[in-house]
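Only one chain is shown below, in structure tokens, and it's the form predicted on its own.
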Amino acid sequence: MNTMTYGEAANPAVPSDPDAIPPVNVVALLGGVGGAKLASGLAQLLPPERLTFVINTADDFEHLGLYISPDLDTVMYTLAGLVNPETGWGVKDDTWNALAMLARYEAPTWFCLGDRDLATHLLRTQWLREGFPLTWVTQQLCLLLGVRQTLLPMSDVPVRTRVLTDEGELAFQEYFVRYAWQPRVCAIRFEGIEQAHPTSAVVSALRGADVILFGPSNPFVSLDPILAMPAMRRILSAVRAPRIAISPIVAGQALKGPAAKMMRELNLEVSPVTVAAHYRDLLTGFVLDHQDADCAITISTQMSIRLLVTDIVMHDETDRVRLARETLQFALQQR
């Protein structure tokens, strides 16, 4: 696909081969299905030791006594080749016998736990109760599933997203799953954020990064918890690597989930301009879709952010790899 760039000219040191990606250290801040798709594309382009994914854990919660990490699991299952391709989350070809039995016991079944998926939550919960930090637990789960890229929880300290709605304050998974994100959003807060801090592994990865990416994830509930941790924005701003965000909004709609609905309810324009402004102090570049090309001048001139305009909707693996490649090439032009 044709792309357009706005801003400074390309660095002549970048390889002339349009498909060449040099061996660079990439750190991507991710959450949700969109983030997992980008991770999948990046994994096809770079050796696993060059990729680190810092993942939102403010969606984590306890359900039926089990500790569940939806964003971590979505990225992990995707990279392991286990994710359900129809939903983008959960385990493919899973069965639902345990859920059916829970229903007979009249237990809550609004959060769908497949039989194979349950094994992950059981083991994670056991290890956490034995005192192992979430970073270590995630490392072990990835090792056992053959995921060689580094997946890092944003923090080992619990943070929980709370959504203030017209029906009262809800835990994020209740808002997102139980009520199918239908209540009107009035505000969002992150419980425990003042005590949270990025782990030493996260800080080390960011400081050693050649490129930092903000995935096409919901800015308010997937990436904001990561950025809201004390010192996180300062750490990111101090990194000299290019910092590129990919828009989760295309033609007034969210690529996935409630981002556009949240923006309307928070009285924000549903536009890549709003997303770029949300991150503007952290970015050197921004990627938006051809359908939003009319936003390019506003972002590039008023915010002094360099732009890549391309097709950002990831329908399949080919799209994921193409978008990852174009985004990395764009980032390398800024080094």
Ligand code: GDP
The other form holds:
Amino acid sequence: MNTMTYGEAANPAVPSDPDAIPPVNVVALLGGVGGAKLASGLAQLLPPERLTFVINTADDFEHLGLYISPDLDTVMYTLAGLVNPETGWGVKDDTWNALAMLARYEAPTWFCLGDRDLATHLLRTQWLREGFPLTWVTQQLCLLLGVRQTLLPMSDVPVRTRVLTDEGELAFQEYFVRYAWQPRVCAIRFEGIEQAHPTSAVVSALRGADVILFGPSNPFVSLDPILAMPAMRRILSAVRAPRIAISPIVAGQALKGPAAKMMRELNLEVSPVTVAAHYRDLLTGFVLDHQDADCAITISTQMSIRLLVTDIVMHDETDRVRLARETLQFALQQR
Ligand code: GDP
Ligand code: CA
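Can you switch from the form predicted on its own and show the form predicted together with the named molecule instead?
Below, the chain from earlier opens the complete complex, with every other chain and molecule after it.
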């Protein structure tokens, strides 16, 4: 597990840390790999009971009879110390025997399922079939893996991202994994979004939050499904907590995945300005990289929000903790 630094100030023998973060309730809206990096930084700064992660479930899908929640699993494996550090998703040191056997059966193997990872999907599927909601299933999996922060699916109602491309409409995982996000995106829609509502756990976490963060996740396919649930914008606009987004775009590029390519295909400028404008009314602050410092003026003239310009590329654990700390300090100045 991560080294916890938040407890040090409580010990009178240890001099209090001037950079220590006070024990505030933080809720972060997250997708998978980018979101998990922020989550792991936050986890080293605050006690677990102060941290709630609201996670995109519009990437979820059924495959070979299994219910798979890629973003929930990425955040859960990261916080459990189990994630594959090379990919940022999946279980480290996993093996691929089941996948090799599926190949022998000529079954689809485009979605990589490691042997250890499969156990998570088997158990989740079993519990969902028994009638337990995804929120409960996630809580059990986290408990059993020793993850003490609260991980909440955005909703217990299924929402499915569909990507309209030049090769037709694709289910999200087909677009993302099977076709390696190569088809050109024309539009994105979230099937089931009209019926979806944030769970009561999500609503009370947001209402009790001292700070709300939008992780550096893909705005179009990771955070938009969370924000597109009909009740969500109203709930977010009604809370008084500072609401800060971290840009997933640095120097005209996404650090991983299709965010920049999607922006180009949707005729948007690949820039943190586009990200800030995308969340517009929902934010009180925005964090962008030094390399994009010249965008700060554009954002300030277009929107009345505060800006933090810092290093937002998280190469390692030290970067994650530093960015989480700077973002929280920036947020707390706004209370
Ligand atoms: P996914 O669900 O696994 O695709 O992950 P997310 O949507 O949570 O994250 C993908 C986004 O994270 C991409 O748009 C990346 O640009 C962004 N990202 C990845 N690593 C970093 C990082 O170190 N810093 C920042 N600011 N963004 C990052
Ligand atoms: Ca995802």
